[in-house]
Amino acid sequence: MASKKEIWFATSNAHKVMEAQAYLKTVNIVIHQAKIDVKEIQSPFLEEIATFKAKYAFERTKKPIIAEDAGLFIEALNGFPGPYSSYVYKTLGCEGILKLLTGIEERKAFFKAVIAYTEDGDDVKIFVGKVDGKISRKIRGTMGFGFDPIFIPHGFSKTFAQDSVTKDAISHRRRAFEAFATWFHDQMGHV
């Protein structure tokens, strides 16, 4: 067997660093989470905000270690709430997304998860996962965190939280760690 790789991720969110663990294991890459308070910029791009997490985190532990930056992006709301998601859901909420849509026919949207890595705090690798779908017309189901009782993945009926073996197996935050789960496995090979 393949021996594993410890990495940290950098994030106060308990339900984050359990839907990596439980992929990564999968992969032979082990995922601690680092409980520090992780500095955050404002930018329309998530990009940009894992990336300076990501160096932002790795100056205080000094290990290998994945910021992470997601959001929920509605095209009838020109994008928003993006990357002002967690935000959004703490002063707005569910609720406050279905009010915003209240007459509004077209609900497509797309969850984005954007993975920073470093092991050096200079050079940051970027993975991106991206899961299309609607907003739902009401709040269903109590599993998962954030907006995702008001997120249905395209294909599916069920919302994110109605249905947490789909959102594992196909969420954006899982996207992005197969990603770097095959960059990572890729570099290791080539080391």
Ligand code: ITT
The other form holds:
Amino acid sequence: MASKKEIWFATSNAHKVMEAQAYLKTVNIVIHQAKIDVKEIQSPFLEEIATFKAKYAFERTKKPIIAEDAGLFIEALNGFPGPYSSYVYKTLGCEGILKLLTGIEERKAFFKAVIAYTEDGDDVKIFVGKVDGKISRKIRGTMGFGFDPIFIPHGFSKTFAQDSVTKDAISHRRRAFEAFATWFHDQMGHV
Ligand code: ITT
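Alternate state requested, the form predicted in complex with the named molecule (shown: the form predicted on its own):
Let's see the whole complex now, leading with the same chain.
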């Protein structure tokens, strides 16, 4: 059996860590939360924000480290809240988003997660995951976090907050971590 590899996840969000752990343990990678209050820059690009977070976290931990930036992009709102999702969740919340979409039939949206990984604080590898879906009419479900109660993935009828099994299997985060794990094992010479 391949030996386990340890990495750190710089995030304040314990849900993100649990979701990453649920998948990574199946591919023999051990991930620990680095509870750093990661400084965030403002940028329209999740890639730029995640890269900044990873470098910042590496300076403080000197460990092989992942940072992630994620967001909900709503088509009828030209991609809002996107990179501002964290702030918009804290200010408007799920209810505020539903209000913004009152009377709007076109409810397409996607979640995107960008992982940035560095082992030396200089070279940063980026991995992206995306899941398409739509915004529900009502807040539904209590699992997960953030905008999960209003996001219904394409091909399903329940929100991510009603169906954590589906979220774990197809989420933007799962897909980004799958891409990371494939690359990680390749470069470690593991199978
Ligand atoms: P860290 O920056 O410390 O990792 P955070 O929760 O602030 O934690 P982000 O800056 O990446 O994370 O903010 C993304 C926001 O987008 C987050 O606060 C949620 O509101 C939303 N979001 C991202 N991924 C989500 C998911 O899987 N389910 C529901 N909402 C999500």
